[in-house]
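Just one chain follows, in the form predicted on its own, and it is written as structure tokens.
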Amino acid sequence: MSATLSFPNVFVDASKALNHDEARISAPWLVAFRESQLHQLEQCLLPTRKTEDWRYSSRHLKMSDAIAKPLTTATKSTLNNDFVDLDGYLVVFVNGHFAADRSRLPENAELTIKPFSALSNEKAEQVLSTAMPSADSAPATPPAQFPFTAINAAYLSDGVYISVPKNIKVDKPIQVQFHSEGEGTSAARVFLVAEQGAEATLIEEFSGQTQTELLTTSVTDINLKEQSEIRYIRLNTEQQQISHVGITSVTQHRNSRFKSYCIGLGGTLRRHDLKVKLVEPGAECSLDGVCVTLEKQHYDNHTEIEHVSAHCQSEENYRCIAGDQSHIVFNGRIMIHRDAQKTSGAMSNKNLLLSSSAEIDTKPELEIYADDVKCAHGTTIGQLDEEELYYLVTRGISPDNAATMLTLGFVNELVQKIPNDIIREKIEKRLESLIQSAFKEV
């Protein structure tokens, strides 16, 4: 079940101040988009404890407050993030708006990356339809069950928009930054085709502060055509106050390749959902995802992948590390369409709990209507090996040290995959630090 929004007076507020803003926007099809979102907007279905796939997060939720205002722009924000410039292609999002001014967009005509406000009416209608499908192609993820992505669409100031053309394979990385500042609804978006052979590495970062209530909804979608290739690394590491709400689709043709690499540090409020469809025969899938939270943090994976054709392949690891009085939720789905024969489907959850009030849940799911499949899944959840941390103690190395060693140990064989060494490494740093405190702190 399902609970209707009950504070109408919120919409109104927000549709005045959204009216307020169009002035910086200047696509026409953008501001009708958006309004007619907002309109859709006053009928939408909120979870509550009650609704399944949101038990665990719609308990965070503090929506009357949170959607109340969308975020104005912060002409003048610090852009305080961890990650350094990757001396690629860049698009830098400040409370939902393109800053020109901190980007760096391709200069060639072969690739483009565009902001939506920029989009020409051809390149505007790939957009809504994926954003809008017509009756006769019902959307991958139904509003009822990610109401987000009505929220994200009516408080949506901005988006990037990126296509790789046909053969083409890009060296550099694409660089995605999303900062928020304030309080209110900031909204990320971003719109990804891949062509026929093509090949990219897309890497969306979401940072931000403030010191009130700010919620972060962010949707992407992908779609890869055939023979190509993404490569998705996803840095959710926010400001702990700031909550974020995300959901990613992607769609996959004939022998294309997906790859994702997800990280993310709790908050208030924290949850992605990935959802993968394979509808061509020959396409492969491997999702990797770290989470850790500390405090009382909350984190909410959700993944679903989706065999419709025969003769898919995919693979999923998750390595979750909870600490102090915090939560972590995993709920991972393969389904297996009748006609998706020869399928081969894997799926793995580790999960490392630090303290005895820390708290994990974690459901894997196959559902299978094909007979000639090969699926399996597994899930662990464990504290860090007292035999172990003796060993090491025993060899001089301090009980914190020697723990710290350990769960990052747990989680280093997938943090070691991810496709870019700048990356890796602050990743590395920024999970030893939080480790060492959260052991510092016991």
The other form holds:
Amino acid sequence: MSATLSFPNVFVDASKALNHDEARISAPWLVAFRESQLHQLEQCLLPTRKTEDWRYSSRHLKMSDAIAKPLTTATKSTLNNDFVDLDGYLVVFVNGHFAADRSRLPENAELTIKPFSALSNEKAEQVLSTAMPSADSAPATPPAQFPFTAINAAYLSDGVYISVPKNIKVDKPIQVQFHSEGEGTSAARVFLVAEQGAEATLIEEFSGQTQTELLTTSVTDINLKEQSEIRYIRLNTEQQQISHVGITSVTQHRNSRFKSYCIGLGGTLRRHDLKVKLVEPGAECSLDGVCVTLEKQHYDNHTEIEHVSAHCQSEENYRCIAGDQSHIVFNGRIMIHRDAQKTSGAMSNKNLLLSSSAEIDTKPELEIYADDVKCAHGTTIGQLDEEELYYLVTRGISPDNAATMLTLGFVNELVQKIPNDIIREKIEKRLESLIQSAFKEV
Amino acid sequence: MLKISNLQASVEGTQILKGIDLVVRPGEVHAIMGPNGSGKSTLSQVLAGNEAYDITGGEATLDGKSLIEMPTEQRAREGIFLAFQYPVEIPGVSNLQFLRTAINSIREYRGEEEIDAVSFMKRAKEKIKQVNLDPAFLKRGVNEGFSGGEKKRNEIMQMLMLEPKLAILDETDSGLDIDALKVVADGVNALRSPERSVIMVTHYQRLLDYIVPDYVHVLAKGKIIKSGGKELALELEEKGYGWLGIDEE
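Switch from the form predicted on its own to the form predicted in complex with its partner chain and print that structure.
Whole complex next, starting from this chain.
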């Protein structure tokens, strides 16, 4: 209860102190932005079991005074061993600060990738005001239920602005790495706009280490203009002690294509919200997700696809595996507005429980106001199939190995779709050693 | 090679095998025939190590080693291969990955090194052609979307890859057209050697035209009631099981 009592004051005070201490060294836009978001934060409550949207996850939320410390000090830390430089564009943040010496930004004018701190004050203000819901447009999630976006704003140090100009097809991946170390809360922010006919692949990866308590808040905004295509790979694969609450908001215009591949591994508290708004005809999105938790870990996937306009298509495939005493939540919402005729939507969520003490809560939600739509959803929860296990074992494969193969096989179809070979192989290896460890202990 | 004496087994409390005696020597091909429900498939499953069946008495040994307490995977590593009557589909696990893991598990047990990628691929491509399946199947999930006949041919392909000492074919001929039957028979015949043995469990004499057995046994109500040479199968074909005093189901 004490944590709840001091919330949100402890965060508000920390943000004020941050502004006070850094006022002389920080850019005016940043000071102004932090301040402008404080009133949002002041209205926030921590979600509880009774907050529908946090029903299954609030019990994993342990907010302490230690975690309220803004993690804004840049350290000379080394990135984790499994960090792979894809040799494309690279933007690295350490504890929220842009690490110029580790980044590789474009040298031509064809593509803009810049930390907020390198933008003009005017441009930075403009970018942040587009990204933040203005006072007159109500945010999709009321701040009272989702304080983490407000915390992210109040604790922000820097972020990345990516703009892919008209008809430019960026063939090298744009890799954004957020690394955090120490105790407290860090803020990660990405803003991407793909102009008409532009194409790019954005890879967001979170990493870090902590011996105590560390919370990452992340906010990503992606705006796809007419005919553009964005492939979005998100790796929420940081060390399990790190908590992470993040939100990705996508707005799609006419005939644009958005494809996401979200890989989530469990932690103390993990939550990713992916919200896609199809606002003009012909837009298409496909959302793939793979989520694995073990031990006492937690992971919460909240997705929301909003069909605002007619003739749009959405497809969603999430597969989750929970072992030991871990806990996964999948909440997939599809909302089809009255004018969104000829919508085609398909959502599938398949879940695999590896132990009788693991828990998966899945909730598909369809809200349909148009009358001429195709919308399907399906959810399954199961265990490894005895017959399949037996079949593999009769070929000389050990039961542990057979169980590992079947478990990996459950998500393999989605892993194979990851549109970057190096990342895909890295994920394959990571999942393999993780799943192997799950069965070795038995 | 295989020695079974007075083997008894039950499933969910129902006695299915009521004392089987059978000796299979190296290089021999035995056919086990009998009406539905006689225990043919149970015998195959019990030898392969299906834990759904309880062995309630008797003994079965492979080269002198008791199979009764031997884990399923170890039986395979010792050289037993069961071609399933109804092979399962395993989407997400590719045939290649599956075969390679199986081969390496067996090699490891025998103290051999892992098979190198090049010779593995070469062998896999060769064997899949031998059973007349599209090499593209190697990359697909195990039996995923395969027709009944393709699944059976894939069982034979696996058998050719693993080169077992004792192959047990559980009604591999059922549901096959004549061309597929020939492919299966060719596969089994290719594997025949003085060191390898085969047990064919079948309902029909048809398969025995292509794989000529050394011995034919009739299994009924959990016991072998008659054994003979290959001519016994022809007699069964002609007269049915009624001639042996068995009610045909």
